[in-house]
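Okay, so here's just one chain, in structure tokens, the form predicted alone.
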Amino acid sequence: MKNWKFIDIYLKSKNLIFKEKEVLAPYTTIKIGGPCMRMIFPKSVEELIDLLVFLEREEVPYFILGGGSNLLVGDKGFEGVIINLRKLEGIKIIKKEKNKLVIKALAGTSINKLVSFGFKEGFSGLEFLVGVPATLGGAIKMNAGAFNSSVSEVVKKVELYKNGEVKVVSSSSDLWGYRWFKEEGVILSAELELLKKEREKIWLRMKSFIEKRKKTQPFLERTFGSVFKNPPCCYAGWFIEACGLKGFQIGRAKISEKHANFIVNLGGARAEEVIKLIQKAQEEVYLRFQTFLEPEVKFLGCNL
């Protein structure tokens, strides 16, 4: 049992913003999840690093939370600290040339703010993620991608914290995998390179991607994004749909009728219901196609 009064004394001494026993559901895109012991909102990289050093020294379990997508939190919550990065945001220009813009953004900066920034400056590169409720740190961690593009294509450097040290790694092909950034640690910031493009063309790309999402995905419903990674041969949604599972429902959780690789919270769904749906899809697909679907979603306070 952790001495939470001692932890609170530290947080107050550092003027850190925090909440006690905060329910996690409102902070996730699928709106599911019980309480954490403390939720802390660092406002700067320095605050975040000091906090990480303290928590690791005191052996307090913690989890980094960005936009809350790609995450399923258990119904009983998390017996530890949630470090919420939503206040750790900011974008600055490092280099601006005729055909290239290099920017540095903090890990909590939303992807949509980055897309908007590029549009205003007249530089392109992240439009394929427009409408995705993710932060930069989370997008890098999972090498977020869509429409045959991925974050790794624009990231040039990543600053991260690991084992009490801060280091900067230059992006290279061996650092990235499918939905995976191979360097461990807490991402603090990153440098991105965007390319010059007419604003009208950027706008048309953004509009096209939003329209595709609305047409093919449960865009405005409560989901955590794609449930499974795509196997090498085919789309995960194709396998699930081929098993007749579109619209299959357990409790208040349902496999989307619009896209089978999404699970929708119809309102009041529990994590255990979502997990049963995930297991159902895995079992049916394996029995029929001998293909194992690997989850893309991350689990906190619950086990698949």
Ligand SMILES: Cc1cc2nc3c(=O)[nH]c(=O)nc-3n(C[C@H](O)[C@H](O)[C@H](O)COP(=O)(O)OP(=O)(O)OC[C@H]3O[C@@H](n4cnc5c(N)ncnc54)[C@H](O)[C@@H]3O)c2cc1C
Contents of the next structure:
Amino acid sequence: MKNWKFIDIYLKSKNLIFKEKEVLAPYTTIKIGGPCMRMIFPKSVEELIDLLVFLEREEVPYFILGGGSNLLVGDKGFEGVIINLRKLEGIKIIKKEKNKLVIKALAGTSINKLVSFGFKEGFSGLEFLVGVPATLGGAIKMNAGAFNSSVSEVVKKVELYKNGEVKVVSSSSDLWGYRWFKEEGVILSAELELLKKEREKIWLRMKSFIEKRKKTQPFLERTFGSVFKNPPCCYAGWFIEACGLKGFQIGRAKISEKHANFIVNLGGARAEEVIKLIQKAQEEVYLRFQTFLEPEVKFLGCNL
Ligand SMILES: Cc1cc2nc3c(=O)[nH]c(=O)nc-3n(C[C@H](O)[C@H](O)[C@H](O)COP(=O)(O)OP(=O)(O)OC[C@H]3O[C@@H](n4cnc5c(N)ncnc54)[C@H](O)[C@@H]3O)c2cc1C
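Cool, the form predicted alone is there; where's the form predicted together with this ligand?
Okay, now the whole complex, with that chain kicking things off.
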């Protein structure tokens, strides 16, 4: 049992913005999840590091929240601290050359802000993620990717906090894999390299990616993106569809009719229902194809 009064005194003494017993559902794109004990919004890297050192010293469980776009939070929530990075945002130009722009962005910066920044400057890089409600930190952690591109191709350096220390790692191919980033710890900021492109072409790229998504995914509905990673041979959605599960519904959660690797909250869905759908898809696919579908989504406070 943590002494939350003591923790609050610390938070107030540091002028940290925080909320008590904040319900997590509105902070996730699938709009599901119960309360956390405290939600804290650091505004600078210094505030974040101080907070991490304090929480670790006091052995307070914490979870880093970006855009909440790849996350399922349990109905009973989380008995710990959510560090919400949405206020930890900002973009700075490090180097501008004729064909190349190097920028540094804080971990909570939204991917869409980064795409718009590139567009305004006439440099291209992250358009394949346009419209995805992620933060830079979350996108690095997951090595988010689409349309044959991934974040790893744009990121050059990552600044991380781990065990009381801050380090900067330079990107190299062994640090990245399919939906993973090897380095553990909290991502504080990153340097990205964008390449010169005519603004008209960047705009057309963005437009075509959004159109493709709208056509093939329940893009504007309450989801957490892809439920499962694709197995090496084929798409996870293909297996689920082949099992006849498109449109399958439990309570207020449904396997999308548009794309079988998405679960949609029809409004009022519970984490429990989403988990049952995930397990149903895993069981059916395994029975029919002897293939295990590994979740891409991250779970917090869920009974799996
Ligand atoms: C409509 C929609 C479309 C999507 N399309 C795609 C797509 O095309 N490709 C794709 O790969 N994904 C896609 N996703 C999934 C999701 O956007 C990505 O996985 C994204 O990278 C998650 O970022 P986030 O900031 O929302 O992270 P969150 O969901 O908040 O967190 C995800 C994980 O990252 C960790 N994390 C977050 N920030 C940090 C940090 N600073 N340091 C350390 N750990 C951190 C969290 O603790 C958690 O474990 C989509 C989701 C939606 C809702």
